[in-house]
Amino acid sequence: MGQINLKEIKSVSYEKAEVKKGYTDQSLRINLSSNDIIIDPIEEKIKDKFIGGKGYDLWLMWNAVSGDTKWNDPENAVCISSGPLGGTPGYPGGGKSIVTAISPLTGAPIDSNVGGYFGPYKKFSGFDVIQLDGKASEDTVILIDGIENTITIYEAFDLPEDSYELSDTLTRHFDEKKPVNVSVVTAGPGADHTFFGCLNFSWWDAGRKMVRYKQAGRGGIGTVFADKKIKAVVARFGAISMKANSPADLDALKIVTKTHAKEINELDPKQNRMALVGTTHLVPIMNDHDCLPVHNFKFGSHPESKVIGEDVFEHIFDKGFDGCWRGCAVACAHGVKDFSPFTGPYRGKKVFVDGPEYETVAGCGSNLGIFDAQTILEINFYCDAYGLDTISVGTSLGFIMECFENNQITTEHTGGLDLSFGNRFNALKIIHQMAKGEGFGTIVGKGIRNMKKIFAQEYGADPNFLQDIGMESKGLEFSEYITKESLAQQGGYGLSLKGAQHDEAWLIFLDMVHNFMPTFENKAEALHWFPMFRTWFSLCGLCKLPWNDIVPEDNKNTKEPAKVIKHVGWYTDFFNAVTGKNIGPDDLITMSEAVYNFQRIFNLKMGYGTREHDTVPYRSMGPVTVEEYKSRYKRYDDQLIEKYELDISNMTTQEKVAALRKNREEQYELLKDAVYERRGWTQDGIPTLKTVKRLGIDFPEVLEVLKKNGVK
């Protein structure tokens, strides 16, 4: 493309804060309305309590918004942090950023954990966390230059529309000679026209000499970013070494880094082969255990799943190092070279596709009845280019396809499009419509919670049926796992703070396959410990995959194999080596508890965060339709007889569906009771005064929110 046009609006020079023991102890706030650039110190008490990463993000957001703030209000803040451990080269998964905002889908805080180089570059440029608020009047690019020690706000003209070309253009513009020094965060045209816009975080792939991308996908943070008229935020920084975080004990850091990386290099080829096939290894596993979403989560397996699994992508993925952080041994960020789309603006051109991950394969493949790797790759590519979350796209399309096949919507509503399961061409048409803000795609882009209202109120659809099959919780579309036979994973989705995302508690295998948690107490304990430990990764700027996707060979013989305790110990050593603390594994859980409970109270501040909001659609608990029941009738019949002690000899299938539903819904409510008690919450799901005092988050403003909700 031709010369881009950036008009400097404001530029400030700053004295870079040096990193000490993983922290710079400074925040950067940029207000797009006033173009104010504000650098503030981070108080020691905030550092001690909120740790970094998501903790810092939430604290800044809490102080930026009121309980009445909507996602598109100027005061809504996009916050990006990494954490004290983020930016450690060579440590597996050590380069994450954590992004938060008030979500267009949920109305509450949303967070995404994402790879790429931005988080570390931003920190080493002098800032533990950045806050972007206000709204620009023109398209804006922000540069945080840690080499020149300047922060510049530009008005931007003549920039490329899609995220791929934009990131590449800005990378080369800001450091043509050393593009590895640049990381770009940008959305795309889809973020302008939907509620589930994502953010692409870039890094320079030196081997392929090209810009690569990872996505902060969940909850529409890209939509907030685009609404503020931010085209991109760019971080520029130079060389990074083990000393960059100025660790308290460099020798100890080298030892734990080498130990963890060595184990992954030795065991990954024997276990999940993530350095070869990434997360696509999950497709056959999920299919074999009846957990792969098929036809809007109606079924859990399909005979054609083999054509979209790891065996196919092993041969399609381009060979080469695929780590989204420097020296990551997991190296799971694979892609496809010289792919040629058959629709849209890139039709007939050769492109590089970053992905797909398991979630995209399942959500935009089997869940839509599309068993074709090429179509999945095209959906993947355009979602990234347009800035669309593939999970929300796939789950939303699955919902409308089932609605279409059940005459809840018709071609009259879809603009003449046949949206039956398996119609790959029309699925792509909807995606292109979402990017342009045209046609039925504008409705789909509002997300399932809003579509349920529109279909019922304007199209005359059955609201009860829509509620049962609309796979969202708290407004966030489900990620891609069938949970009908895992009560713990139903809780993992419904009791998650931000909505139906598995990153808080991925318990489906531990519960359903291994039966590690047969009692309510076991499940409640798991729904306490696992969300807390998983939260810890987002406090520190780390990826979760190295913790439990590659495990020690003797792990199954340990007392609690699900927790991978040896790795928990290594992460404790990692934290201590960088920060100079002297903590034990249990302390990791406690520090996460403080932030986790604070986020629950943040939800409460925004009008959510009680028992009524911890619901899930019945499809996630059991069969909604007779067809579903019959597909697994032996399983369901046996449960009615053996588990619930019912005489089903004279029952119709419809009566069996109703009986199973009654019992499963009761079980879910009992699970809520047990989890709330374990977490130290009231039976309405609110942290008690005793809990917030124990965790040291009894700030006056927190106590005021609790008081307004009857907790004194």
Second form
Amino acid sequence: MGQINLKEIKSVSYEKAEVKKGYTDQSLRINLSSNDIIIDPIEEKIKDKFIGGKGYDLWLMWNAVSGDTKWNDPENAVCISSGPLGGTPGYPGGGKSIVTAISPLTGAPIDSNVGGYFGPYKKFSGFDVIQLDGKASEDTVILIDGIENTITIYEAFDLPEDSYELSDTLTRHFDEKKPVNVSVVTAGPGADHTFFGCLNFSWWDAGRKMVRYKQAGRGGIGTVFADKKIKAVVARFGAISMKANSPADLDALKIVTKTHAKEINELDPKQNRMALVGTTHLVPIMNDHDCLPVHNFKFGSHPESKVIGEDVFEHIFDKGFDGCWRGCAVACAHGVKDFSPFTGPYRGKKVFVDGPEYETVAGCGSNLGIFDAQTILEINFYCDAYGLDTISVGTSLGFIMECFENNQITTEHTGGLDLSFGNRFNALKIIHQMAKGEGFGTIVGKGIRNMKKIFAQEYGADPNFLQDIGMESKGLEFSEYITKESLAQQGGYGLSLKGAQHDEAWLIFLDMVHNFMPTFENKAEALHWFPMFRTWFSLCGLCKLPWNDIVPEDNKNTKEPAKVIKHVGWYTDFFNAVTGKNIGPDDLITMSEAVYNFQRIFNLKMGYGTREHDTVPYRSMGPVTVEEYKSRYKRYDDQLIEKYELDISNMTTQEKVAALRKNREEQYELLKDAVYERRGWTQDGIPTLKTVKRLGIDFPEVLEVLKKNGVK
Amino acid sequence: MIEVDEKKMPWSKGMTITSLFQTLNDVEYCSVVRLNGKLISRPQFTDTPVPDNSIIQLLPLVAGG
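Please give the other form, namely the form predicted together with the partner chain, since only the form predicted alone has been shown so far.
Below is the whole assembly, all chains and molecules, this chain first.
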């Protein structure tokens, strides 16, 4: 029992719903204002259309919020679900949770796919999805106990401030003898003072006998969670086997699970070695292809990147099993033990750092001009402990560093801090400030879209320059890939539903390196199929890495290698084995299409979801500055001459920058046209009536939103 | 001799990854190889010599991220 003080406010016993073919067919709603605990059945028609996972989350949110709801209104709901396939032990990546809320950064639905055991434990405790709304008056802890079949709301006192200690304390508090039975969702102090607070989802690492974490990072869901005064949601459940999910065909499930796991065990050591290095192999690869963000996405490579890639982290990572789900063969969730921070409240103490992954290395390393693995580890640790999204932190810090170097902001604004690229001490100071709500860190924590307004309106900065270099789309900071030479990936960011995150489409290599999609139609097709297929993982409670980060040896001989069609077939088998349905691979796309279009219309309901919001900053399309142009002048000169047939012999570099920009911006608009047409949307980016009818999402309230926006 | 994806192949003096690829089928999706444990990306293929007795793995990085 830890030294904490939990006062029971309400507790209910419930009859646990039996899991049938991957579903409990029940939702749990907890209203923090009234302390109501409501268990509802999930209707068959909702199950058929929304499948589970993100689909369920969005449906509950759609019914919880109005078009006027702001992120900090009580009706905003944090929804957490698993999915029918989630919680299958041994299936690679088979234990994800999907979290949604109206985002403080974007004002629209945000979704995040995260590891840890919470989603499966919650489902096996009787609930496919939980909805947390209202606002508590005091700090609150919620326990969903699937062993005792009780749900309890506690007022909480004397809890540790940060996620790192809080999850550990609550894990031991709620099951000291069997901590593996507990998974905790927490925010941290960063969520109280920034718009990009994340959620930490825990699991008990039995080998190391400690709590580990993965983050639902994007879009500030932790900030919403903290605004409701929720300190933690805890799920407790006992032993899990393949039978726990009550699959329709256990033998078929065993076969497909074993087949996929066996392949990963055989091929990962020959391919990306993710079980050894996680995703840090991407650092040298992105650097070599000019896609690693350096100095706020100005450049795509740097000679010092070799000291922050897989060669270094392979030796730093602690050896042992690192699956964020039971028996996952990819096991990429590595960490560093006995790390000793040189700043902040943990200075001089020994801590375990969960990470870093590629995004953190790139965002908080190269993008800031910090080529030092120790500093990256320290930033990673404090972002997790404070509950801050490392991607938004890294991209926002890159933005302010470029603003500082260009005199858009000065030490007068930063509280005396020199924020030049590479200043690791002051980068860390800003992170500590964000956690405490102090100094310039409070401004940075509002995110790039807000900083652009503040810098222009209050500090007299140049709004056009800020617009060009501020790496956000829809209010969400870019994840860590340079897209200047890949029009398809510019669309992958700009046309994604939630903002600039690459989880819908990652097309850089197919487009830029292989030139496999030379036409707008090719790119539009890719920007249809890949977002739909990737959406499917979040409907079902799965990780996408096992799909295409380890691929069959004969994949290159297939008709469309990028789709890894053998694995698509295995996922179809997986779905059928659990649910008892008899679908084909193409049905996976149709399932996702319904939810994807519903989310687009949800954006519309919230005042977004049209063409004007599918924009990206010019920095993601091409060189903003003369310095950038000159760094790749041959590439750009050749393109102006060969592709755009311009005579550049008498042009200044500034004129070349402008000419390239005009052409690239036109290309991006043409891409939008092609993608909208392929997706069955109007030229304003709204799903047509025909599309929503074809997908069966023509609910009266959906049609009402479309009608309000001129689609009849 | 060298080994490419666990298959023995003859080595020749002056061999680079680019010249090796000219002798292989179905490598258009391969933009990264692991040469004796080190990652080598396509922009470096032409300039990267392949020493005798090398072990090479072709990495099928098709749609990561």
